[in-house]
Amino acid sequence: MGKSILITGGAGFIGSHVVRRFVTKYPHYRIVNADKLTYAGNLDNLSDIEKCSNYIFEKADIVDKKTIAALFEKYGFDGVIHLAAESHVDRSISSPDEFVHTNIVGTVNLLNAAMATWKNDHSGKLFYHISTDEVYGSLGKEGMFTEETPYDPRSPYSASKASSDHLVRAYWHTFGIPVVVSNCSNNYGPNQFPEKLIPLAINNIRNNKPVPVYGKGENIRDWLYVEDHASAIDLIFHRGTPGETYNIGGNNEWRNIDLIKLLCRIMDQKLGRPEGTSEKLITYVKDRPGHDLRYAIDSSKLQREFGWSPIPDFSEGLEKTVDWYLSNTLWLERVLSGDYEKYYDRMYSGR
């Protein structure tokens, strides 16, 4: 067996796509997926590769320092791809403490375990921290986030991710731990938990339920297909320069309301409904506190250095996503637990 790689949060949305890619593309690597299996972590996401000889799952909470240290001692990891995080802005507003513990304390536990294991031998080692464009704050109508954009987080979620980014870089400068950081735009695609905008809308339209849109739907996001993100992570892990930051974006800016209307048209076609049927489900709700107006990522560094590029046609990626959810209704039903329904009611009812 070649490299031993720890992927945290590998049962989650982005993590499961990264785990699958590494397990199938690098059979000589030992891939250890450590996930707490919270509401957003689902082993059904990896049922197709769970019996692969180079794949191991470990149920673990990165906040548990002893458990993390034991994993490093057991497997002697050469690399870490750190995706485990509390990631939904709305949840960070209602429960900020959880984001501090997981995103900050959990990241420090991983860094300390890597430092203790690698000691002064950093040859072939790498700690890769996956972050978000939300750490940069909000843009006006012009401009894009670059790797040099100053941090200006606006929510407990983005503030906790900004803190973890700073800590990762501090371990590089202070202790020499080889690290890379990437900041990505909004992901979409198969296996995403339906609290996020696109799968939430798909599921609600499927069930003829209201589709909630914050404010007037004028907030703008850059959308990145999850498989494109996974391919970028692969490139950065293998070819990235320690100490560097890489922005990953889809070159694909959409107002929320325009995205939802496109999704409604696609859903009408897929479900055989008269055009305009799904659009009638759109329901405007009170905007959330501190809602950033616009995100846009400049990923030219990644494209220039590694020749990476995202899927060129958003409607193609969106259709692939819709097809997956409509073909995997059992997956949806399994993840939509009573706890999720309570959360949904709390976040969107009465707004």
Second form
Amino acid sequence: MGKSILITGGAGFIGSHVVRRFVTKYPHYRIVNADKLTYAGNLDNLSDIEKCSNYIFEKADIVDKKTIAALFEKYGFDGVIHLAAESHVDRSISSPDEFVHTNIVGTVNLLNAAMATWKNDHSGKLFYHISTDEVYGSLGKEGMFTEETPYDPRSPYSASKASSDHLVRAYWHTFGIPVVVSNCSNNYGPNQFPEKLIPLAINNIRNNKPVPVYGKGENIRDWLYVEDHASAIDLIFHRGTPGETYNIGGNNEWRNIDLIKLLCRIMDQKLGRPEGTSEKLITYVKDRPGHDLRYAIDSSKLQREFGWSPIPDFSEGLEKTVDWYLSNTLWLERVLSGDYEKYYDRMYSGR
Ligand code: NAD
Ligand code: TYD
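Based on the form predicted alone presented above, generate the structure block for the form predicted in complex with nicotinamide-adenine-dinucleotide (NAD).
Let us now look at the entire complex, which starts with that chain.
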């Protein structure tokens, strides 16, 4: 058996793509997916690989120190790829506490468990923390975030991620724990929970429901296909230098309203509706408080050092994403039951 690797949050959107990639590409690694299975975690995402002999699922809450220590004891991890988090900005505005618990306290628990297990023997060990470009704050019309951009988080979500990034780097500087951090732009693709813009819009268009666009729809995001994020994570995990930070981005900036209009055109085609039908569903709603205007990532370090580049162009990636959601309506129905419906009503009823 090669490395023993802990992937946290592996039942979520990005985590499930990372788990699948590692389980299938590295059959000699033991991959342990530890996930609390919150509303965002779904084992259906991994049904195709759940029987692989190098894959183990552990239902675990990273906030629970004892459980985390016991997992390290049981599996003696060499590597950690830490994705578990509360990840939705709107939820962090309506209830920030869970973001502090999971994103900050959970990360410290993992760092402490790694430190206790690895002691002073750091050869072949790595704690890889997955973070977001949102920690850098909001850009004006010009410029891009580089690895040197000072942190300026502005939502409870990004503040909790920034805090966890600082703690991860502090464990490197203070205790010598080998860490890497990557900060990535907005992801899209199959298996994303339909509270985030793209899957929410796909699902609403499919059901002829209004597509809520915050404010004037002029906010800009840099969109990356989730498989490209997973391939970057693979490269950084294997070739990244401890103590370093890597920015990951799609070089693919879109105003929300332009993105939604493109999506509407794709949906009209796929659903065989007359052109312009879905656009009529666009509904401008009250803006998100503190809504960051623009994110854009300079990922030249990753491209230069590892030859990484994102693969599909945006309309190709969006089409693949739409195809996936339209052929996985059962997945959609399941994740949209119960708790999420209540959240949706709460979020959008006053807008
Ligand atoms: P997600 O919300 O889809 O999944 C998060 C997963 O973490 C879920 O499976 C959930 O059950 C699990 N989880 C939550 N709290 C937990 C806890 N206390 N203990 C154990 N597991 C817990 O999130 P995602 O979009 O896949 O994001 C994954 C990571 O990537 C996060 O750290 C996020 O900050 C980061 N990131 C996301 C994006 C994006 O666009 N989605 C961009 C950059 C970085
Ligand atoms: P989101 O997918 O929540 O990601 P993030 O806030 O992490 O960037 O939102 C992407 C953009 O879309 C953001 O500018 C907010 C906007 N948005 C809407 O206009 N309508 C919506 O219903 C949602 C969920 C987001």
